[in-house]
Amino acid sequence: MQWVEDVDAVRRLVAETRAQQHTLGLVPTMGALHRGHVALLHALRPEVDRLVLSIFVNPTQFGPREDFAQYPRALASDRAWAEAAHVDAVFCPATSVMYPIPPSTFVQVEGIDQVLEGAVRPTHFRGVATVVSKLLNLWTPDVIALGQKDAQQVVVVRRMLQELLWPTRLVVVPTVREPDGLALSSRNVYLSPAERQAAVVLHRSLDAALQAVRRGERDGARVAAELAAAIQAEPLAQLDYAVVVDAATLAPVTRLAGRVLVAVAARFGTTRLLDNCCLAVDEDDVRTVLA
């Protein structure tokens, strides 16, 4: 496994890969790896000749009062996870590599970057789109993988790929959960034992909404109210939002039909967690699908 930290080394590795007519897959991460990240790597491993993992805590996707400085960093364990997943190369650049001068050039997917998470973190998806664009420019991957847990990120990156005519294919991987349903997240380490137990309410709320839809409920406001009520019943949860939106545009839906995203965000102490499910809905059938 190669450990790559600078742009010239990336370009040499990419040139070698293309000279051998090999395909290349990329999984972009901020490190603090867990089984959710490994699921992304496993999803791409059979599809490509070379598999690259990037580890970079991207400062431009953090707001001024967010947890950039405290975000978990665990390079020793990240290396072990990557080796176990049979990664060919790990790209772990310094901030000065990704941003050699103070940034003034950004990629922004307007509209869908200012709702849901974007309403709370107005510059977050500009940072995400910019750093993913940089990684695409450097690695020119044939395919990248993102997780369903960050569904809005999936929507933003997919739109960016379409609009900027990137040939890279996007693979979306199902959310990996703990046995009690809590979605795996690097931020779960921040939770106290009581908060960790309470955080399962996110998954319970999604399940309650799903069951309501399967019983025939199609009113978007009522499904959203079911979500909110389930979370607000947990004393340690502070609800940020509970919504039902179109899976492609992230616009609110009044009546559930086609592909819809059911999404929640809540705080447990100082830790903010997200969860969601994507549904394909018609009058007689409801299926869970990927964003």
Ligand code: AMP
Given for the second form:
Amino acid sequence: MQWVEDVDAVRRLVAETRAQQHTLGLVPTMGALHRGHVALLHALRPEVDRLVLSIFVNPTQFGPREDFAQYPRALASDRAWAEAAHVDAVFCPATSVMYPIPPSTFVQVEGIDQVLEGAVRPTHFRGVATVVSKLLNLWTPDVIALGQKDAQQVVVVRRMLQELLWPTRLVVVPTVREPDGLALSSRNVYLSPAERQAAVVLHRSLDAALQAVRRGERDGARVAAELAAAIQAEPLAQLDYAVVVDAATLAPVTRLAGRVLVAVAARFGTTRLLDNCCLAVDEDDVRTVLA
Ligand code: AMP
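Could you present the same protein in the form predicted together with the ligand, rather than the form predicted alone shown above?
Let's see the whole complex now, leading with the same chain.
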């Protein structure tokens, strides 16, 4: 497994890959890897000749009062996870490699970047779209994998790929969970034992919403109210949002039909966690699908 830190090494590796007519897959992460990230690696491993994992805690996707400085870093265990998943190369650039001068060029997917997560974190998706663009420019991957857990990120990146005419394919991987349903997240390490127990309410609220839709509920506001009520019943949870939106436009839906995203966010102490599920709904059927 190669460890790559600078642009020249990336370009050499990409040239070599292309000369051999090999395909290349990229899994972008911020490190502190867990089984959720590994699922993305496993999803791409059989699809490509060369599998690249990027680890970069991207400053431009953090707001001024967010946890950039404290974000967990765990390069030794990340390396072990990567080896075990048969990654060919780990790209672990310094901030000065990705941002050689103070940035004035950004990629912004307007509109859908200002709702849900974007309403609380207005520059977050601009940072995500910008860093993913840089990774695409450097690695020219045939395919990238993103997790369902960050469904809005999937929607934003998919729109960016389409609008900027990137030929790169996007694979979405189901959310990996703890046995009690909590979605794995690098930020779960911040939770106290009591908050960790309380955090399972996110998954429970999605389950309650899914059951309501299975019983025939099609009113978006009522499903959203059910989600919110489930989260507000947990004293350690502070609800940020509980919404039912169109899976492509992220606009609220009044009547559930077609593909909808059911998404929740809440704070447990100082830790903000997300969860979601995507549903394909028609009059008498509902299926869970990927974003
Ligand atoms: P991060 O390092 O948190 O930026 O995440 C990198 C990628 O891993 C993103 O595409 C996430 O959606 C994905 N990811 C994070 N947690 C999970 C999970 N529990 N299940 C599936 N994918 C995940």
